[in-house]
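Given next, in structure tokens, is a single chain: the form predicted on its own.
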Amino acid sequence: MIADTGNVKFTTRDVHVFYGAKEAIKGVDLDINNNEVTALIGPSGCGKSTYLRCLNRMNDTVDSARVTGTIELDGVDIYDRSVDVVQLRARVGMVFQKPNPFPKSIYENVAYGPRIHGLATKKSELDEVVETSLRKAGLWNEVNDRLDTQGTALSGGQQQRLCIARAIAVSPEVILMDEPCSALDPIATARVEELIDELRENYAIVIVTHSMQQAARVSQKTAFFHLGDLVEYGDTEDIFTNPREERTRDYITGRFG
């Protein structure tokens, strides 16, 4: 289950996850591409989240999770000792399922990640990313006369570009965004999906989303994933089209799920 290009962000082989006893992850080997969209999809509770979290080590704050296998970014092990997991969170944002804006204006929103991380330190440097990152996240000309206004006040599809805008603000390499448009209504999941098209040119993203529809729209890979498999991985048109397997085909036509 394995990229087909020398294109490669993510290389992650024989993922195993496990919470406790429960295995939740069993023996993943996928790759990440840049410069595409990865969609995760499976039924809920099938792991694809669980192994969205293994690539920014979002599982270390679960005290009963560990993680085994390799997982490298850039050919660098991202669960070796020496690796600064502030550092790799930089490298690797996320977006979450529900719009989570620091209760701090607009502007602090955007201008927080550059500042704690020493990215920009003068006014005119953290100006100038917090209107990049709003132009970016496609937010800038709705808000750029009230940047002093609470991010919370916000509408939700314009709260999750907030949070877009956030992420992207510290230099990533790589976008997980874990549900992004669950809580949107068609509108504001119609403004976000393109702006996952836009984004792809320069991030390798990684989208996990209930909505097959939303995958056949946004992604160029789909993995498919079912009770903690990844049962197939391939071009999103050809899962789509042409499944390989009887249980991706199962699930795309509604069978189960």
Contents of the next structure:
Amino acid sequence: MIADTGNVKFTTRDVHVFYGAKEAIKGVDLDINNNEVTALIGPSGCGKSTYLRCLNRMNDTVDSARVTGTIELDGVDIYDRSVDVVQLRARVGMVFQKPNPFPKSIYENVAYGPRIHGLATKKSELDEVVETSLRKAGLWNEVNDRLDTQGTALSGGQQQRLCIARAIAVSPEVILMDEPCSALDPIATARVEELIDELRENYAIVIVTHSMQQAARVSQKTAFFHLGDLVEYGDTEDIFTNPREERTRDYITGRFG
Amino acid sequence: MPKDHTVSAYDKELENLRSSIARMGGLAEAQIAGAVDALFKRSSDRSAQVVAADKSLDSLELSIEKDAISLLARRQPMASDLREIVSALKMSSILERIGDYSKNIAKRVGAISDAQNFRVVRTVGDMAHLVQKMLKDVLDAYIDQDEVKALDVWERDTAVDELYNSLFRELLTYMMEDPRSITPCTHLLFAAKNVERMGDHVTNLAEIVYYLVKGDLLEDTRPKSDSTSYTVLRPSDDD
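Counterpart to the form predicted on its own, namely the form predicted in complex with the partner chain:
Expanding to the full complex; the earlier chain stays at the top.
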């Protein structure tokens, strides 16, 4: 299940994840391409979020979790001893299911990352990063006159776009999204989807979603997981009109037993 | 056949769609037979029946269209379900079209029957018989989800085209021999052209069934052998 273009960002081979004795991912080979949205779909407990969390070593925070296999970002094994996890997570940003802005001002939410990573030191530089990031996240026009208000005071959809702005402020190369729209209404969802499509120009994006329609709308590649296996991977259009595997077809057409 | 949906009402709606298509197909088949029967028996009653029965095809098409749109809007179908619904939409409009051709043949029965000393050329009946059989087989292929049977129908249209080519020349000859035959011959030529067109539509149905089952579009490489668009007969050809 290897991507067909030469534009590979992540190469993952024979990835297994164990939570204690339980094997949550059972040997996944998958490539993630640059400038593409890869959607991970599958029923609850299929391993799609676990797989996503391998890509920026979020599973390190779970004591019982053990990851084997190789996960390479631009050809470098991210589980290698020499890799700085904090640097890795700056390169591979993440947006979560529930918008989780810091209890700080809108400005500080975005400026925090670049400041601690030393990407911008002068106030003018920070101002610029904040504005660019908010613009890229499609939020600037809605908040530019109230950057001092609390991030938590924004609407749910705005908070999620603020979290996306926060993620892109540290100039990541990959953005991981774990059900980024499940707490949003349809209009806010449409804004985030529009944003994902724009961001694709500059990043590799991996999105976990329970909404098959969303996967069909936003992604170019789709990977279907079931019980820890990667069952099928391919062009999104093919997966949703003519899946090759019976399990994929049963799942996306609503026939899961 | 795939397993049932978690939402059973969805299965029922798809099943209704399939059976409506099958009903339409059966009707369209009967209409071809009826129109040709009226033609050979010179029966105005029979032709009036065919014209009247076309309304049920029209209303079935409308109800299939409504159901399909509603399914698309409410169920967000994927994969084989999506293909099923899109196919039903296309097939219903093709079957409706096939019905229109039968109706048009029925309407010409009067003009052809009025002509003295004119015998309806048997070839029209042969053509209609072939097309009717193709239609029956493509509907079986649809119900059985059998792409091999659909491909077989797809390849059989050549025979219809060949009959049409020979009929075309035959009728031109009659018209040159006896100008009084021009009116019935022209009507008969239109009737035959209608049958030939029905054959083309049936091959489209076969392509749709193939797509429905396999998920791949059949590229249009089918050999075409209707050459009447280029056929010229001169009096000297007749020697």
